[in-house]
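This document starts with one chain, in the form predicted alone, laid out as structure tokens.
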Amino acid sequence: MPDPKNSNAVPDAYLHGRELAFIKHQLLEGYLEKLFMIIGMSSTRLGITELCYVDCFAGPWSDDSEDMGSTSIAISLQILDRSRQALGRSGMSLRVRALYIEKDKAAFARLQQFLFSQTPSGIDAEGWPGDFVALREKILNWCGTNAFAFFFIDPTGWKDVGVTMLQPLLQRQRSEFLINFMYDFVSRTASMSEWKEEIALFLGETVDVDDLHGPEREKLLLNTYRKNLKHHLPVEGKWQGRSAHVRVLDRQKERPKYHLVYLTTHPRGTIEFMEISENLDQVQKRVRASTKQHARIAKSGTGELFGPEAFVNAEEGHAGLSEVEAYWLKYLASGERRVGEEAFANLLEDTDWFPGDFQRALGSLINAGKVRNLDATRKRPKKPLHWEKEGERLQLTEGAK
């Protein structure tokens, strides 16, 4: 992932109209080569022999180049690649296999030569052409049933990625999903009479939107989308369906374009995958300013003193450290607690706030001497609670009851 500080804030292949799909891409290049690390590290534990990745609408799209460099296929083959070399000399050896599905017949020829030509050695990737709906049971026969499988849904409509066209998927064990719920198309069609059936089909239940606006009728799309898709993940264990997102904004507009779905039946999923979120949340508000400059520039014809970067709010989007701060000494009212692994993830598919607004907040508290970590030796200054493993007891002073 790149380093927000750097002010090449879009790489050219990104530039003109693509800025956003490179946010896509490095949410997927940040969390794919983690997840598959984590679950190839515990393959044997967990019975997993293979690691797969499928891309339900492949393309490619808007990459003229030969080495599709900007396109999340050559993307996702560089990754499984770098995992399976990296766990080989681990010690782990996992057959890794890649599915690509495209209906569009010019798309799927480049895509076809792309994999003939391009693809790894040691990586088995195939394309199959085709309506990803009409594939669904293919696709999970390809799947087998040792294998874990992380599904990438990025589709160029809505419908297909409906509620109720996803269950299928959504109840295979040994599954993560990261799917983009197009909200702007979504949020123009909720209101449209002739498309209730076809809207609560997606959502997966029937809801009023008619008289919200902004971020209630945002909240309350999303919410019903995510709720509906956890609903059919398996239970695997003691873990149940979890879901989280990233929210992404128009290049230039403040409204939002799309969210990143993510579901996973495991918390460290959620946690991993709202610290990269974080990270990538300062990555995109560096593309939003560079976009918005350039378009300044573009209709001025002059340039302008300072870079991007100086029309960056690292804390807009983030929860306000006091309204954080009321939410631990809520949570801590009713006497210690353990915060562990499973309970951190609670704590942000609940709020939806990122991890590190949960730190800075707590950080805060316990300076204040509010709030004191029993299982702390000294003072963190960057990571007052350490959730790995069992997690850490954390208690209200007297000060602060």
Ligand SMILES: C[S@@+](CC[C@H](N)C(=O)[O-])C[C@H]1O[C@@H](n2cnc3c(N)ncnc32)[C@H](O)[C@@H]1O
Contents of the next structure:
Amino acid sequence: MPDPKNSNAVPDAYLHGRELAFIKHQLLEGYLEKLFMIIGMSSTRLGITELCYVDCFAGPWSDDSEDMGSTSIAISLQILDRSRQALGRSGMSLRVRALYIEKDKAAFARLQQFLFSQTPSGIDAEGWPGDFVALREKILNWCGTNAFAFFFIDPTGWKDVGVTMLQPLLQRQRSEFLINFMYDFVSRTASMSEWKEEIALFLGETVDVDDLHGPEREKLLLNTYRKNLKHHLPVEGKWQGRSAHVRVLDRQKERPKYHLVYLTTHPRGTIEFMEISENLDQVQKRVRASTKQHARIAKSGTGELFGPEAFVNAEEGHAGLSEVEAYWLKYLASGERRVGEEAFANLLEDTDWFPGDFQRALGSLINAGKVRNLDATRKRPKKPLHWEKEGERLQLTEGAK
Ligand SMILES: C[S@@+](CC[C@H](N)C(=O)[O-])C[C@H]1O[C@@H](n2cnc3c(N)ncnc32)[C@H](O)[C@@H]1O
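The form predicted together with the named molecule, contrasted with the form predicted alone above:
All chains and molecules follow, beginning with the one already shown.
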């Protein structure tokens, strides 16, 4: 992930209309590498012998360059290569495989050519021509049973990725998903009477959003989709399905374009994903500020005194400090609580707030003498709660009760 403080962080290949793809790819890159390292390092304990990446709508898309540097194909292959090598250095030798599905004939020909000439040694990669929906059963067979599989689901339309369509994949054990929920299209279609049935199939149930607008409409459509996807995830040991998401705004307008919906059964996944989303939130703000500034300059023909940094509001889209403090106080009102991996993931999933929001508010309450971390031996200004492993015990002080 690029330095969030660098305002010129959009590579040339993404300029002029593809800035949102950059956000998407940053998330894929940041999360996938971390995920494969975590799973790879625990593979013996988990009984996993292979790591699989499945790009269900692979492309290439909007990148005519030979190196296809701004496609999920090239990016994923690099991540798989890096992960395999790093795991190998740590003594974990796993088979790493990748599968790319593409329906368009011309795009598929480029995909095949690229895989043939650019697949790093040590990675088993293959491309399949055809329709993702028709290939679902074959994809599952390709994954086998001893592999951990990550499915990247990034279609051009919404109909192929409805809850029912994805159900066979969702039921697979040892899997995670990143799905592009094309909110812009879904929201526009949701009130059209001739599409009501398809939208209900897509969301997994019928919802009435005719009188809802703005954030209320967005929340209902997104959360219905998330809830019903999650419902099909398997129970794995003591873990149940979980979902998180990243909101990606239109390049220039103040409205959401799409959401990247993430599904896992492991609480650690939720926390890692939300930490990466939080960094990405700052990158996204800078990309948008820079895009808008370029448009203003192109229109007016004159430069601007300040760089795009000056137009970034770092707090925008974050929960307010007092709101999160109030949440903590209520959470701890019934007595001392241990907040470990599972509890922290629940907090994130219940609120959709970022890990940093919870840490900042907790730090502020500890400084104000309202909450004690019973397991912290000294002050920790940046990360007052260490949720890792067993987690830590938090308690309200007498003054806060
Ligand atoms: C948004 S693009 C993928 C972009 C790519 N994931 C990336 O990040 O670089 C979607 C691709 O899916 C292909 N496609 C659309 N419908 C499909 C289907 N039903 N099955 C397989 N591929 C499909 C399109 O031809 C297009 O290349």
